[in-house]
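Let's start with one chain on its own, the form predicted on its own, as structure tokens.
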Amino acid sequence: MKLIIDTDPGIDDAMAIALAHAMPEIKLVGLTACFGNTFAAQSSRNARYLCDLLGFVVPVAEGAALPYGETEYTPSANVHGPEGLGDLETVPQIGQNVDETAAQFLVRMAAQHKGELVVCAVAPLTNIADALALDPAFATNIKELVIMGGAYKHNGNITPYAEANIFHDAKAADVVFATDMPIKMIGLDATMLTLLTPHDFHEVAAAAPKIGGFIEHISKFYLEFYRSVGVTNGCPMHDATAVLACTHPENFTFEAVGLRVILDGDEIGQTVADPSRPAVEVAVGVQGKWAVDLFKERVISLG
């Protein structure tokens, strides 16, 4: 499978970084930065980093810095940390971004890679948006548009009714789920069944000092965050969840249904049901254990 990730890293961004480049049946040919948990330009140079500290080369192209129509944005430091990966201070600067837009990037790679590419956005969908503003046959052009994002019939994790990724740029997100492009929404309905817990962590680091060591120590800005927000037993495993949802989606439980997302009031970023859309893939259920323990297996090959 060719893969481009599209992400906003971010700790949980970090975890699926490193499955998808453990995973033998993925091929990453990039990462598109956003804003989101992090500005933009921390997010590419983020992205960097982590493939520097995996051990593999792949393009990373900046894209979106704001959510449309917005002049400003601050992430939330008190989820990722400062910088994006828990409480390091500094993250050195390795390599360069392509010289494309993240729009343009997954543009021209859908093109080349016709029928064949999938796009894991687990950032803000603002990239996706502007891609398909870019070249509409975008939407056509990839083979699955999977994303870490939106909440069904789970309460929202940022407001009462909105997850994240969806709230921090909810016009975008309500534009790409308005096209008939296929995707697979992989929400709190089933992220929320994958926990992560501390000794999971020390497990991973265990068997795996640099990687997985590297994956414990951030991991206890994320712990520390669930559990002043009341999940006392783990952290989620988000965008890692995403991940195996684009190679193994027989783990999960979908629901096809037409989505929208709610663009004011208190109730901006939700998504809710709109049988006049496309009808979209709406995970309702994971197999929980299952996605734990293949992440951390996965993580542990990489030493």
The other form holds:
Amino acid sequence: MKLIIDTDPGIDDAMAIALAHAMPEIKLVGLTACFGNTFAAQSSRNARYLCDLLGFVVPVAEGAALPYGETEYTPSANVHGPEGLGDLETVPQIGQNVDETAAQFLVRMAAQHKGELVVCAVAPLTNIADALALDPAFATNIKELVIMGGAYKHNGNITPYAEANIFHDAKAADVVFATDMPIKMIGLDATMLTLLTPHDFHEVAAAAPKIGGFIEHISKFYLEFYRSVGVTNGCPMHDATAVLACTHPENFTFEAVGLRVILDGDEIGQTVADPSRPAVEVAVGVQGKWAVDLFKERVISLG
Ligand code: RIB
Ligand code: CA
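Right, the form predicted on its own is done, so what does the form predicted together with alpha-D-ribofuranose look like?
All chains and molecules follow, beginning with the one already shown.
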């Protein structure tokens, strides 16, 4: 499958990009960068750095720096670190972004690979909404949009109601859920079932010192954040779980639900059922041990 990951790397984004590279079912044809865990420029820099570390080259297109309607944005550095990759204090600029915006790249690639391109969006949905605005045919040119985001029958993680990717651009997310694109939403109902423990990271690092060792190193910051908010048995591999939904949807449980996003008030960013909207395949479960074991096996294969 041809895949573009729209990403805000991001510690769990880094795991997802490594996983996608290691999956024989996936041909990664590009990365598009968005604000979110980091500033947009950090996201594209980190994406290029990760490609170099992993030993492959794909186009990286930088996209949105701000949520719809906002004039400023500040990442939560306490979750993914000051540069977006844990305690790394500097991340080198390797290569360059392509000279297209993320939306332009997404639209062009969807048309070029009509019916074949899966987009896995693991960041705020601003680039996706921008692509739809740039070319409405994006909605029918892509094969499928697989989103890491939202919380259906699960509490939020950035507020009691909202998951972070949706919260960071509620307006853009609502635009996306209003279309009749084929969408899978891999939200906290599923991703909180795929926890990686310090032992898992140590296993991966021991078996794959370079890539596994890097992932173990940056995960320490992420584990500490989750411990600080009371999740003491590991850190969820949110974005990697969305990648696995692209290749192995049969190991997830989905409900067909039309969704809208609350756009104001305390519940802003909450994903709620709306029967007037086109149905989205909402993941309400996943085989968590299968997901964790496959992630570890694939990353170990990277050495
Ligand atoms: O809520 C988890 C999501 O927000 C993940 O994509 C993580 O990388 C952050 O972007
Ligand atoms: Ca992310």
